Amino acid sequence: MKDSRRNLVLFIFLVSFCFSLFILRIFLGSVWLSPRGIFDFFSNNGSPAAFIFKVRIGRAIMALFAGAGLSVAGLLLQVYFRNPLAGPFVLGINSGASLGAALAIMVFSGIGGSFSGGIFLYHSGVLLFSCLGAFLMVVIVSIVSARVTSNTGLLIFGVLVGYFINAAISIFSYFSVPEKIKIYFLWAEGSFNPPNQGWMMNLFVAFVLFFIFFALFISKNLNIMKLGDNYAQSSGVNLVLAKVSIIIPAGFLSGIVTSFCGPIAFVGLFVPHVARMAFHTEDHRVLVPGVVVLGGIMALLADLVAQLPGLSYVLPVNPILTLVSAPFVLFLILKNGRTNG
């Protein structure tokens, strides 16, 4: 009872902190935004302040849902593989999505404005290819994990896959025009910039929300699956259906976020562990909403730092997330190694 009350208080605090960061992200940046900009925005005033407000609120929404989506994907992958080092970036799933997105960018980017509906075809192609790349990597990693029982071995496989895909993309770039290469490398740096078309951001939010609620819906099965296949079968769970219901949302969330924001590093691995330490539980009915809020907080903080408030510089998101997360990942590897030993 005490733990439930404590977790509820902690969750309310985290939601409040996340909301405060969201508001702070709108006002802070390379240019200070006064409350007048908000008035101009809601009054449909075409002033520069109204435009800045529109861009920043879109960027804050993208950061919030990207962080939440990747965190839920990481939590699902850790249950599916029963591996504490599992995550979309570490296992190479983001790399697979990146390869799909790179192919789509190099194929479809030239037709974005060439005819009516070209922009829709371009964005749809990037989204579809990115999700297909993510799912292909999920299948490959699933096959490998059946043979490689070591957590560290699976991690090394993910790193090697990342290098292999980066090499493949580098080769593809030699057969592409410079404009398309520039589009890809700007995308690959990682960014929470909102799409130019409002319907695309609405689609992104709708997809992420759907799979978050789906993860909440299957949270009871996640608790059972974490205890092993034998226990799940003895509990009356359809093993095939349960595994499919875990891996499909994980693949979709990884592919969708990567297609819109680029290959965001380590969030899916880092946040679930922070949630377990913060809430002192393995109950996914608590962990799923916990990682949603903590993922949003982490992404908003990274985006706030990337904007360097008061300065004219804007940093890519990935280096910031890597600097924060990489030491923690190293700690997990060393801890896991001691445990296995």
Given for the second form:
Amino acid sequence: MKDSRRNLVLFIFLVSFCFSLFILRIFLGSVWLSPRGIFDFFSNNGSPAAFIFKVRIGRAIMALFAGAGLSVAGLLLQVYFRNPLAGPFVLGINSGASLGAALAIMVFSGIGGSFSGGIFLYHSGVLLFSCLGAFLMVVIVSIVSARVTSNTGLLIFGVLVGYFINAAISIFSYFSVPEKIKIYFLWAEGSFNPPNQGWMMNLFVAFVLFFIFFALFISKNLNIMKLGDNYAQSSGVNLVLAKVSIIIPAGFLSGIVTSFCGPIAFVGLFVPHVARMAFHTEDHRVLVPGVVVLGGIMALLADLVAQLPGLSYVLPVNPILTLVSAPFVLFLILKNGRTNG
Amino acid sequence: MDKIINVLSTEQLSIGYKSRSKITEVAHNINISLQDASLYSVIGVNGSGKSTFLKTIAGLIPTLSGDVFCYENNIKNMSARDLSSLVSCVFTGFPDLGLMRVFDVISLGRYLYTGFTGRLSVDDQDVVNGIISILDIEDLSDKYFFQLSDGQKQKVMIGRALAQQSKIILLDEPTAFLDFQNRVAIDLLLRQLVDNLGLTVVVSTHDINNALKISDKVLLFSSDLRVQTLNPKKEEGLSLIERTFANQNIIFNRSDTSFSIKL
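With the form predicted alone done, generate the form predicted in complex with the partner chain in the same format.
Next comes the full complex, this chain leading.
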């Protein structure tokens, strides 16, 4: 009971911290935004400050929900594969999304550089294909994981898939035109830039929220799945239903976030571990809300650092996330190597 | 005299593994019936199908042919939920439970009884606390599972199975990797569950000496795919067990029913 009081205080603190970062993200950036901009935005007077506010708030929302969505996806994948190293990025699910995006941008978007069907159809094509690519990869990894049982084996599979897909994309780009290649690499760099259409961002937020609630809804099953398939089934779990209800939201969350933001490194792997350490628990009724807030914090922080406040450069977010997370993954591998042989 | 209740029985049961190309049968023609409040030890050499048998009667892997009945119901027609209220399991090895505490691990056995949030009712908490006192591990209740010794972990896993409040409990080699003292402690605990709580315990083991002492009946899995139910207190049962396990290095002592090294 002492645990739950401590965790509640921690959770409230983290929510406030997340909220402060969100506000900070709106005002800080390569250009300082005066609070005047907010009034301009709400009075619809079309000043530059109002425009900056609109872009910044969009970016902050995208970062918040992308971070939260990827972290929940990572948590679900770690339960599903019973593997502490699982996450959308390391399992190659992001690579699946990249392949989908590359196909949509470089192969299917009409010959000769012009996008048939207009910008809207093109955007939805990228979203659809990268989401499909991610989902296909989830299916493939599920099949492979039945045969590859070691933690690091699955990781190596993810790396190999990454190489394979990168090779395929290099070949596509060899036959493509510079404009398309540039568009693809802008997507593949990963960013929290909001989509051009406002309703698309609403759709993104709605989807991510839906699957976060879904994950919360199945948290009793997530807890018992920790015991493994045999124990879960003999405790009364309908195993097929339970597994499908874990992998579907995991696939959707990683697919949706990656299609909108590009491949975002390591958040899904890293944040669930931070949450377990911070809340000292394996109870998913605590961990799901925990990773939502911590994932939002991590993405907002990375995006803030990427803006290099005060300087006119804007860095991509992925290198920043990788610099923080990759040493941690190495630490996990070393720790696992000691205990699991 | 009390009526004898068959809690679990098999009819012409054949067990094994099916893969795409071939069927590997590990035991066949199994016709056994397990009675209320009894301890059964499943013994046999490696690969004779002990684990496969336990997983089959737990409904985790399908039968190759034949049927398993639990309280007169064919387990083929039972959901995981229905079966889990009658049969609970302790598998070999320990799952990685990260930062789960002992109380929480045992509480997982209440899965059946809790609502969709998984919150424990007062009754559920009483059941879990009752099990903790039966196992005599009150001092471990708040410890993390990973901090425990193997003997303590095994007690907790048995506690998790007990929390399901099923009449039948199946254990796959629960003493395989325990030291001598802990083996005896677990064996005595199993006997206590049968005598005090009236459970039916089916336990596979390689520790034949202890099995012969604690069991009411022994299920002998032979390398010729046969399964026999033997009484370890009867002469004919013992001679069959002696023929199965004694060899040029191992002698069987009839007077205290134990095997030992021939030097």
